[in-house]
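There is one chain below, alone, in structure tokens, taken in the form predicted on its own.
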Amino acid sequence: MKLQFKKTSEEARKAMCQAAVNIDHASQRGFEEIKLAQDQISKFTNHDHVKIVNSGNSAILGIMSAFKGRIMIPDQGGWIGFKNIAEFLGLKTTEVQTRLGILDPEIVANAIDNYNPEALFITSFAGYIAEQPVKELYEVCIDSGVFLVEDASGGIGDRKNHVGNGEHAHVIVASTGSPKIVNVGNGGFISTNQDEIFKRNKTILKILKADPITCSGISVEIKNAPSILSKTITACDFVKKEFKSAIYPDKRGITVAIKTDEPWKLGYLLRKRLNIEGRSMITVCPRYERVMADAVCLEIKNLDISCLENDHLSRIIQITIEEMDNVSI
């Protein structure tokens, strides 16, 4: 069986070679690529104003210098950028209690009272292995006048609009570089239907803009979202009612995290026989962007779309099963 790392479609790329032929940046400086992309983003968000940028990362400073008070993040399952942009901008963090990074809205409600944050940061899929209940967070945070900030590099382009949504998020920040849902190997954006958040840090948004050739990918690749995720969740349900000791069977994920006593030992034994054109596809945790217990992420996210068919699937479970034995013996 070979795996294979997630691409960008070849209409991107084709979109992308051509800016680069056609773009005079003494002139034109892309204008049309980053309006053309702006515009496609703004569609799937929901949002009116979209500023993109040349990271993920990218985005979660660019939004996160706008704020000057103390921001929430969860105690787990978020991006490790939240803690480390907030304290490379001097900003207070205060880290709430979840359920294995599922956070509930009583709790966060609370803690808000306790701790008057500006804003909420919050990832679409908690450690990518569970969907966070976006709606009913942002009704708290709208309740206590708090913005709600959500990174969906996991999740734009959902069928359902309950992640990666404008509607029940202040702020959407995202990552399109590799291997994100919007996969063009660099980039990212931000959008909010509050524009006058863009006018507290215009300065650092102008440093950390993405390129038009970045640009031009993502208004092709970002068509793909709604199949692509679909398809990844649906392969995510497929593998974990494989396996009883799955964390959150019963909840939408693009990564299959399992419970081991031994997570090192396991992680090791995978990587050697699942791996994709030489990357991994295992992450080992206790881990910050996944989950703090003793577990072993499978991350079909990381795969092309051509290998979420369930003959691949099967395989992998198949691996999975047979050193999940060799550990327990």
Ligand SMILES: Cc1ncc(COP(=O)(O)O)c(C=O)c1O
Contents of the next structure:
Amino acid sequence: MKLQFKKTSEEARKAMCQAAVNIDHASQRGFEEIKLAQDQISKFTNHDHVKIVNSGNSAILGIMSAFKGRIMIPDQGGWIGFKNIAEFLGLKTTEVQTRLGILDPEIVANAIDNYNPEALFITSFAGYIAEQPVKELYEVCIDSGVFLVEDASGGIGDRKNHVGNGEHAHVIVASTGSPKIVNVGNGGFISTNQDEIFKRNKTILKILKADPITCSGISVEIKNAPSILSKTITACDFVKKEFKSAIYPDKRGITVAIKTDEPWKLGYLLRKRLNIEGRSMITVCPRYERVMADAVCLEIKNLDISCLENDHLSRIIQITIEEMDNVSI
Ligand SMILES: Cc1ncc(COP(=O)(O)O)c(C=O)c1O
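And the form predicted together with the named molecule, for comparison with the form predicted on its own?
Below, the chain from earlier opens the complete complex, with every other chain and molecule after it.
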């Protein structure tokens, strides 16, 4: 079995080549490419205003720069950049208690009362493992005048509209780097309906802006997001049902986390056997970006779409079971 790392589609790569050939820095400065990508992103996030930047972390830096008050984040299953960038900007952060990454809207409401944050930063899927109750969290944020910022790097193109949907988030940020759902290899974006927020951080957004080539890639690759996201979720469901110790087996996710008493040993053995073109599809936990429990994660989201068929997945399951048996001997 040969596993392939997630690839940018051929159409998107061609569009980027064409943009590089067409570019006329003196007259156009890539305005057309930027506008087209902004319009495409708007269609997906249901937000009217979009800024395209050079990475997902730039998107977080861009939006956090608009805040002066406290930032609230989950105590696990968030993105490490939330903490690091807040610290870089000198913003205070509060970690809200979760159940293995999933936020409880009632606990969030109490934490907001106690700490009075300006914004809550979450990812669409806690640790990429399980869907956050984004709509319920948005309602809590609306009631208490807090900005909800959803990092939808793993959640663009949700056909159910539960995640990555601007109707349930004041701001959506995403990475379009590799390996993401909009898999251009570079770039990121911020979208919102409250464009006054972009006026607060104009300078930094100018500094972080994406090049027109990346924008051309996004315009094309984002059209594949619904199919890539739904196939990845279906593949995770297929894998999860084979493991009694899977975390959140009934929730949608794009990574499969399996509890184990020997995460380092199992992770080491699986890395040797489940290698995707020299890159890893295994994450060992406890880890803030996934889950703070002893577990290994099978990063199904890193696989190319061509490897999400049942025969590849069955082989991944078989190898994982074999190595789980080996560590328990
Ligand atoms: C959820 C999430 N947000 C943001 C980022 C940062 O994206 P980038 O590498 O484009 O800066 C990542 C990177 O893996 C991520 O997983």
